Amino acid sequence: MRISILNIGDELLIGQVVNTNASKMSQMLTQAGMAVGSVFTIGDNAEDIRNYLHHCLNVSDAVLITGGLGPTKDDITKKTLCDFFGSELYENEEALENVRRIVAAHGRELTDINRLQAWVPRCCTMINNVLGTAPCMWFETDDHPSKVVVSLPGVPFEMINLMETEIVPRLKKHFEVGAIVNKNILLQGIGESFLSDLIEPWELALPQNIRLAYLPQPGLMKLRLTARGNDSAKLQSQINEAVTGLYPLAGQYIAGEDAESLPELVARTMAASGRTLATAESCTGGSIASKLTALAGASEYFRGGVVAYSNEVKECALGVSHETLVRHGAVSEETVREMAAGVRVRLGADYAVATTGVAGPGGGTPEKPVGTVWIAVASAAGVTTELLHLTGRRAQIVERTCNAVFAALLRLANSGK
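Could you give me the structure of that single chain in the form predicted alone?
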């Protein structure tokens, strides 16, 4: 089964609104065993909607559309779909009752504009949107036997609820859906081209039904294995066997599995071990702490953090000695070592991480150019440090530093020290 996604809205094309619907819909469909073949973003233009819908129906079994279902003049999707399927609009009583309910819940009177939301093409199956006034519409047509077109509201939380409760179950019932098994592997410390050369024999030996994708990020490489077939258990066995064969080649770079990011791995590792963590950040400016606390459950293991940007704060808040700063400078192994050890003791954590460096674009010297970064990880066993020579803009340097810190922490935590 193959699905096309068509996201409609001028606001998406001009960048006023980020199109999160495409990624969320693709994720939900893939998890349900359905393959997304294409994603298109187009404006509120009737001719474009018709043209892209024709194309999508020619190459896909189902087309999922979002956007353009509001009651204002710029929302033309419903009328265009009505014309496309040669139907007429009528007022659906069930949809009208839903609109009445939602309007009343907001303490407002039903207006003629509100009432227009209940008008749908006569040829569609109306699916109530319990979270909003724009109903979902399910189309089947004799011109495209067994194919389906679904029009959903563009408001993300409304779309997600409809996908979860109505559309995905209906699609699985309507079509013969196969099985898909995905596996994420996170690697740190190796670039895409070097990794490709390293694991080429393994990649070439993968079964034909398993696809490998390289998903690089600053300071991080994600490998995603996708197995397709009819038997989920067999696919999982294939994936497990493939991953086992990867470790002899790239095991030294593998930070973990089954996570979307290194902070997720850190959170999982800390929570499982019952250990606590503190941070001392200079050049990363609190980014490490921010990434950790953005995840639910951080309070279980994260003690707190100090953004010690100035030398004075490094001294008074972290206990870095004045002599160390004078002799070696803020960007040095000696300073980052004392930062990590100091924040660990002062915040009473099992582990602590620290960063200090030159993130740019200014501030570099011939001895310590932009991209020079020291990181440290402290535990009861001592402090380990690492010197990084990074490239890129300021944001990329900060992101690469964060991922290097997470990977170093995971190595230490997984070693049991």
Given for the second form:
There are 2 protein chains.
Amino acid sequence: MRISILNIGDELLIGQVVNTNASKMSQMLTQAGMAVGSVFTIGDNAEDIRNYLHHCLNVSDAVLITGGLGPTKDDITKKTLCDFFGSELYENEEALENVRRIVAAHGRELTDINRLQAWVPRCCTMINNVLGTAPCMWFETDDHPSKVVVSLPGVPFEMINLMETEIVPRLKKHFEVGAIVNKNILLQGIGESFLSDLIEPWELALPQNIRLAYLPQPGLMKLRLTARGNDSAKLQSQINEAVTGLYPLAGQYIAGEDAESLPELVARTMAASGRTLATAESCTGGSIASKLTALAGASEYFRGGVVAYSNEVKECALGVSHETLVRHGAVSEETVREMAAGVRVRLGADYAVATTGVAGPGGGTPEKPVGTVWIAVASAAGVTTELLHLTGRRAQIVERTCNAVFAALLRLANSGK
Amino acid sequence: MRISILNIGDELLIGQVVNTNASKMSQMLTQAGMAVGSVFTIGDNAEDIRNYLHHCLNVSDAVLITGGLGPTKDDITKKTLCDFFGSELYENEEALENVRRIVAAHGRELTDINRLQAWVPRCCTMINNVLGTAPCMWFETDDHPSKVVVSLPGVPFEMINLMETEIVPRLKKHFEVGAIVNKNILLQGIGESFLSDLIEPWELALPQNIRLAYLPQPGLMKLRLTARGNDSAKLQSQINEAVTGLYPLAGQYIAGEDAESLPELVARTMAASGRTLATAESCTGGSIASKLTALAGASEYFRGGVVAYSNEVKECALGVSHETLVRHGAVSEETVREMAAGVRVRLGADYAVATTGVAGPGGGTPEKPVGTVWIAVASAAGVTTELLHLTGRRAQIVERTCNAVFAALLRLANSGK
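Let's see the other form, the form predicted together with another copy of the chain, since the form predicted alone is already up.
And the full complex, kicking off with our chain again.
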């Protein structure tokens, strides 16, 4: 089965908003065993909505629409869909109750404009959007087998919640999508082509019903195994067996399993061990701390960190010795070692990580060109350092450094030291 | 004139990569006075490329294509375009020279596969991509006036550089797009509907050739004025006059002009004054520091910061008194005040900012619900605090806090204190 996504909103066509909905929906659908054939982004324009909906229904089995469900005049998706399906709007009791509850939670009175949100076309199945006032709508065509059109709110967290709890399960049922089991494996410190050569024999020996995808990110390789069949339990054990076979070949690069990012693995590892962490960042400028604290619950293990951008801060806040900085420079093994050791003791954490390097575009020298980065991880057992030679622009160098640090920390924590 | 964007790449349809190219291109084209009518995202599939290119040429004057220009087998955009235009590939001398230079800069030998990158269709104008090995290609159709098809690399920084230096200027010339002048004004601390009421008389009095767009972001409102005409200098003075008229109405909310984000304004203000900054972050967890250091040159003014997630770190690294934390709690005016004052002195900076609050989803209490955030800005003249009651999820609360802090810092720095 093939799905089209239709994202509606003028704000998408002037570049004000990045269309993260398309990628998130594609990700969820792909992992549920459904393929996205194309994504269309159009403005809040009735003629375009009609034309592209027609087109999408011609080339796919289901069309997922986002956006244009607000209460203002320029939001016309609901009315246009109602006309498209030759239906009429009515006030849905359950939707109204939901609007009433949300408005009350904000301490406001229900207005006529709020109330309009509860009107939906008679021909659709209203699916309650518990996180927002715009109801989700499920339409089916008269084709045999019938095609599906779903209208979702454009607000990302409302859309994601509806997709997870309602739309993906309903689509799987409607289109009788078989069982599917996914498994993510995160690897660090190895490039795509080298990894691909390394694990080729393993990949060739995978069962026919298991597919492997390479999903590279800056400084991180995500491998996704997808098993299809009828019996989830059987697929799960097939996948587990496959993953076991990967370790002898690439185990040294594997940072963990069943996560979308390394900070997730860090959080899980720290929670399991009850240990705490502190950070000392120079070239990453707070990115390590902000990535860790972006996940709820970070306060359980993350004590804090120092962003030591200037040498004076490296000295006064981390205790790096003046002599070290003068003799070896800020970007040096000696400095990163003292940064990690210093922040660990000063912030009273079990583990510490540190970074110092040249993120560019300026600041490079022949001896330490842009991309030269020292990282360190520390525990009571001592400090381990690593020199990275990274390519890319400033943002990528920072991203790659963060991932190298997370991976080094995971290795240290998993070693029990 | 109307433009279609066609983003090609299987990685976009499985949700591995967020399509930031579409929004960046839309932004650049909109600001240059050209309108994007629709964006199509499709896989690396020759039939889809042909079909949607046909369709785009039917509904628009120009089609900008990204992606599918790599040297591997699944990248088929160049071959498909060559066939579409009934042309043949040849080795372009200038493109080959560029490939040779880039390969040499990476210390590698030129391979046959590298060399393939320099082959382009005879019927196109090759536009050199100085940042990468895939040349940009400019095609014109036989229509009168001729339509334009441009094939750009999918790597964001290569695409952006080509758009800026080559494609936008060429499109403006080809389609005789008139003069256009844009002006951004960043406002903070006011919502869209309240602002819209406040400045309505000003907006209604704007000259006919000036358009106003509201571009809200979490905790930040960007107003964009766009003037169209024939004479850039005249448009510039028209815009300046319009902006002058905005200050009496909304001046207290204006954080600055001519920037895309508040960190840009902070960097500019700090550079102009030669002053330095330090940060003390609790609920923002390093986001303030990482947003400031994401811009090259931050080391000129940013001394560093402390991410004080735990109370112990607030005490030991910032000097917040134990009594303050016990009596008033971590989320309190007293704590944020001591955090800002402490980090300013300890890190030896002219200015300091601090945050402490409940970012959620957990940690809220009836007295201090999720979204309760204290911020502070400090200088030699003293510390100013502000209490925020923010809505949204964790990421939005952090984002809104950052913008409130940047705006408060700009107010302080601009006041000369």
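We call the rigid core whatever largest set of C-alpha positions still superposes within 1.5 Å between the two forms. Residue numbers count along the first chain shown, from 1. Quick caveat: nothing in here was measured; it's all calculated off a predicted structure.
Novice: Considering the two rigid parts between the two forms, is G37 grouped with M163?
Specialist: Yes, G37 belongs to the same rigid part as M163 (C-alpha assigned to the better-fitting superposition).
Novice: State in degrees the rotation separating the positions of the smaller rigid part between the two forms, with the larger part superposed on its C-alpha atoms.
Specialist: The smaller domain rotates by 19 degrees relative to the larger one between the two forms.
Novice: Having superposed the rigid core, state how many Å the Cα of V17 shifts between the two forms.
Specialist: Rounded to one decimal, the shift is 3.1 Å.
Novice: Please state the CA displacement of E88 between the two forms in angstrom, with both forms fitted on the core.
Specialist: Here E88 registers a C-alpha shift of 6.9 Å.
Novice: I need the CA movement of D112 between the two forms once the rigid core is aligned, reported in Å.
Specialist: Shift of D112 at C-alpha, rigid core superposed: 9.1 Å.
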